[in-house]
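Next comes just one chain, in structure tokens: the form predicted alone.
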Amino acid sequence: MKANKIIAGAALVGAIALTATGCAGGGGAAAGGGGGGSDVITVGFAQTGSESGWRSANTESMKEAFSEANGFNLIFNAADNKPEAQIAAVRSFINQGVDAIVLAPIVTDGWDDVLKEAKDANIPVILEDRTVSASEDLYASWVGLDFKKEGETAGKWVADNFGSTPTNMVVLEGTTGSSAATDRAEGFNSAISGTDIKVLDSQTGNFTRAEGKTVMEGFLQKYGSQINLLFAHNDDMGLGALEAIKAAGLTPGTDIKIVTIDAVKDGMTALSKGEFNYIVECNPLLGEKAAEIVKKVVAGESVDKSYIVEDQAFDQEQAAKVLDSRPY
């Protein structure tokens, strides 16, 4: 699932630059150009978009951490899950001379050129959430989750509960070429290897509820009651599939077992009701750690190459206990 290297057009660069400037948070501080003389740190944050409840929680976490009160001037851009727009946003940050760039890459590949441009401009890049295939010397650090472990945890639960019984499964994949989708699939598949679980079909739902519903409708039309189990790479696709399952006259969580990853409020609510059967957490609250890394890098301090935030996992009973106290 490798994506081709993407080259953004000059017109798009200009459009993104205007958009990014218009979304600046913080207050009136000029961009510093790699550390400048100001105490305020100007940061360009290139987000993937707003495709899911997880992404919305992640964006809010980042905006709160990179606030004016915390010493930042944030220039925010969400690329609507268009890799070429996200690359253009990063280039606009470079042109504006920000002190640092935080990037949540939509896809893994295609980042070499623009990351080299940032390095040549002495602007450090910190990856957030997802990873890239580019050389590690092109970015300062990464903070996120262990996607492969998330997939393994989900797959182990499935293997333990269904692995010794012939089970037909369909899969809703995340965005093709994203590290989250690739790694979760790898971890899950390794965990169910050698079991009696058969994958009937696997298609991308792009991490969105709408596409999850559409793809699940297609699965139901094609396979009907043959489907025993659904694995969705995130809650939102699982929630879309849940709607399709109900519309088909089936009971989610009973007729078709549902396993997802994220543990956002809507997903945990479905789990507590028994409509989902198991959720592996993917903690979206990465802002505080990302801001800490940025401050250290801009100050010339050394940082680790990667920081992994720990996840949990929940069944129905566990979800019901923690649902009201969840911050997202």
Contents of the next structure:
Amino acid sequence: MKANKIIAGAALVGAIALTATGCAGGGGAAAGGGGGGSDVITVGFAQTGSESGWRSANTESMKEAFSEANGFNLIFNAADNKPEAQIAAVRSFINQGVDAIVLAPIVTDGWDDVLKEAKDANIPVILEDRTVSASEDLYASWVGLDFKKEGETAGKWVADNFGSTPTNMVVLEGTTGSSAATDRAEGFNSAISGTDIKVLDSQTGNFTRAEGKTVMEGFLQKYGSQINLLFAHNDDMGLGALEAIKAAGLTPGTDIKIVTIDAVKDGMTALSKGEFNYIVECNPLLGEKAAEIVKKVVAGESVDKSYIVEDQAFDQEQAAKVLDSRPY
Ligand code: GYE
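Switch over from the form predicted alone to the form predicted in complex with ligand GYE, please.
All chains and molecules follow, beginning with the one already shown.
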């Protein structure tokens, strides 16, 4: 069932390689009453919120791709990272009779009922970014990133660089129950297993700078200079932690090594300044591909069940070289 194929990156900004897996029928015939006979496609987009630099870049990419000029009428909702609010937003899109729903699910679980409601109303749902645990036949397609592989890449770098000396690590996890946090943790933990790296503590910072800072302050109070290494599930929590580390009189990147995921501008700036040590990229520019999928699904054409965007990774020297040319 897993027929892998690489699609040339022409459809995405910056020549990104895409891996498509599996084959699925489209979301059925064009649906919803929003179009009113015109060619304009009315799309409800349920975004997670605005928790991070990655999220801002993702929202911008989606708004650009789902523009009027491209034939869309976009109804945008950001749920402030509250799963119930996001479910309510999807339900309201169904009630409005949109042609398609795009969903960046905050958490993995809890989607079965509302996805069934969308299916009963003949409104196709396209997932972008994170995944859900609901049955695959409740959505038409998904475009996103391989979070497990991102975690593995980060863990492998940590294992290669610190795995053979006793190292005390703290972890700032992403939003509990999100596929981004669960899969990154799984990939990272498998890559460091059997090394001399010890996890002193691991807590959620909800992917935000503010919570990253607060949780890191707590870690520093509890463990002080015992901490050698921080793994943060995204740049923003790492950037919040930087402030806490500096305020504690320690030097980030030296006294405490820092590994993060995303590679947004502020993270890459910290990396090229030597305050971070390694970043695994997570590409937020998913809009163009998502819009292409939506157009096909609404037209009743078949699409693949999943499209995975390939990520890179950067050390300090590599970050300094590419910083100016990064689009986000
Ligand atoms: O890494 C983080 C954001 O789901 C991939 O969510 C996304 C993650 C991203 O808040 O910065």
